[in-house]
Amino acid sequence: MRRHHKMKNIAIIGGGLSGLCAAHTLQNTCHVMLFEARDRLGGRIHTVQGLDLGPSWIWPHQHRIIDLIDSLDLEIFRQYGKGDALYETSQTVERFTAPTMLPSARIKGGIVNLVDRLAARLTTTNIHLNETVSCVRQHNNCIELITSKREYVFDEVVVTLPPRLALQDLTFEPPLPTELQTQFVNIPTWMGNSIKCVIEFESPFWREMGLSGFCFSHAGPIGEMHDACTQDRYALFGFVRSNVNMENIEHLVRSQLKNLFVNQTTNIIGFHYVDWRAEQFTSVEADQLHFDSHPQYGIEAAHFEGKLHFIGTETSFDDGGYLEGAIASVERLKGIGG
């Protein structure tokens, strides 16, 4: 006589791209359920009139990215890096042949739309917006979640948030061994000491001048500037230095570029940015400090008997940082619903 499993009943605590894959992966094989402290799914990845102010680069040799984005039927095209870049100093902007970059790529329409059709096949999932938790708690064999709205019961749990970030907001009892708070506190968010920003303009005047968009500096407010052109949008993205007044930042920002390109700039259509320090859904005090070289991610982390999982991209050991990072976390989970 054949035996039917009762399925698991999961909770997910983080929308984000590693949050949504975890979804999708489970759905099938247990009763999901969502907590997004946000309005909105994504995270990190955030897109404003088709402009990112997240992540946006994908590489060649991210195979898990690339085939999530083949199988939501999403387009790609390649970052453009034809022409000459810039180098800025106090006294003077050098115009230089720039060392042949690693081929990226991004998503047509935004990258956005990776977490708009990946949310759109979470069928099975009850998925929470504008719902934080704060207390994750061991009784008996399940697990209790205390929210923003009410208390929960749960099989097993997966938290998704940041490292730092899940320490800071999340109460667990028990508590967390002390050695994995360690680690933990020692892991930097990805992002987390980032400012990007966004300009648009009504045409790629930079292109037109043999440029690339290519630019770093040591003297205006954004230190490395890239080409951020869409299908039927035209803009520069850059990375704001992180001892710069935000209060005046525009005014900054616009004098930098009138400094690259002389009367070039009159054609300014719109300004975007995201003070990601600033989110209180990302990022914590610590992560203000600044990092010279990409962190050494991957941690394997687990408490409450293996029932309370942590995923995420700062846990990768393959593209820890990246989404693809995000995504390869999640093959940790494959067997909760067997």
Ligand SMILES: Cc1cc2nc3c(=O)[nH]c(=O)nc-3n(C[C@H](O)[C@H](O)[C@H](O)COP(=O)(O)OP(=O)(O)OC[C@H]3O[C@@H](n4cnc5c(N)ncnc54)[C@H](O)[C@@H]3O)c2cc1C
Given for the second form:
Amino acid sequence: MRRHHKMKNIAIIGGGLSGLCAAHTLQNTCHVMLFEARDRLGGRIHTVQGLDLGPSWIWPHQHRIIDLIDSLDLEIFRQYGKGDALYETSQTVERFTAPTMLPSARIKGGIVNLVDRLAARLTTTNIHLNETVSCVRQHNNCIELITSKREYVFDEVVVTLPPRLALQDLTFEPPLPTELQTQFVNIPTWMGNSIKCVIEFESPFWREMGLSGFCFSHAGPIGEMHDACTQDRYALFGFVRSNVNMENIEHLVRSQLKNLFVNQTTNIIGFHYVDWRAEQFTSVEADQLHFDSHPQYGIEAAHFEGKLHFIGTETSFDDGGYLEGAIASVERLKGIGG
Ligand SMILES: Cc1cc2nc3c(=O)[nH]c(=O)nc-3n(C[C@H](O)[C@H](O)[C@H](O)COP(=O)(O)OP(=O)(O)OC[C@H]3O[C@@H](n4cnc5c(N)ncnc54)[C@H](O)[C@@H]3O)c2cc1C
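Would you mind generating the form predicted in complex with the ligand now that we have the form predicted alone?
Below is the entire complex, every chain and molecule, led by the chain shown above.
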């Protein structure tokens, strides 16, 4: 005799890459509702006019994201790296041959394609944008959620927020064990302290000067810069140093570019930036602190008798912090749908 299981009702909190992948994995065996605080999906993945202001690179060893890109019929291309690099101090600009780095690749059309194509496959997931979750409460055999709009009841809940943000913005009833709270507080949100800017030009003048676009600076507002050209756009992207006055940022960047490229810059036709430190649905105040090396990520966390799950890139032991880690963390949910 066939046994009929009642499909579980699952809530996913957060529509970044891990939340989207979780929904994709669970939607065939569970009723899935996904809550996203922002008015868009993607979380830290953010592309404006085809230019990536969040992540852009994937690396050859990252088989999960490469498989996902393949399965979504997307294409990648190699990060441009031909030519010399520049090193800027307050006195000089030196040209040098950069050491060969691990080759990175980008997604054609911008990484937002990953989000759009994944979202298009979430045909049975109930997606709620602009709905912020504030409380996760264990009640009898279920979990109640309080959002900015109303209350809901689910069988199980998946939290995808960066651990520090989850601890700051979600009230857990009963509270998370103290040990888990301490672990969460000590996990920095990857890139939560970054400011990424993209400068668009009429032509890739640096390539014509035999430069790769890779620059290092101790003097200008941008500490590290790379080529960010797409199939039809010419751009450089940079990480702005944390002590820079953001009110003047465009002006400061223009002066730095003039200094770096000895006035060879063609017209700037676009300037965009995101200060991720100020993104309330990404980072907390403690994330402003600088750290020198990649943090040790990875945490096995579940609560409410195994009905409350924590995923997201910071929880991943494999490539934690990266897109690959966000996907890897979803593997922990195997078995939820039965
Ligand atoms: C500038 C920058 C550059 C980066 N570069 C790279 C790179 O080149 N390569 C790489 O692999 N990785 C890079 N990363 C890291 C990469 O972006 C992350 O690993 C990945 O996007 C994390 O996905 P996630 O789902 O774990 O978290 P998030 O994307 O942070 O998802 C969490 C989601 O939860 C939502 N949310 C928050 N609070 C609530 C709430 N209370 N209720 C409901 N929803 C809520 C958020 O809006 C968000 O959508 C970069 C990140 C940044 C910011």
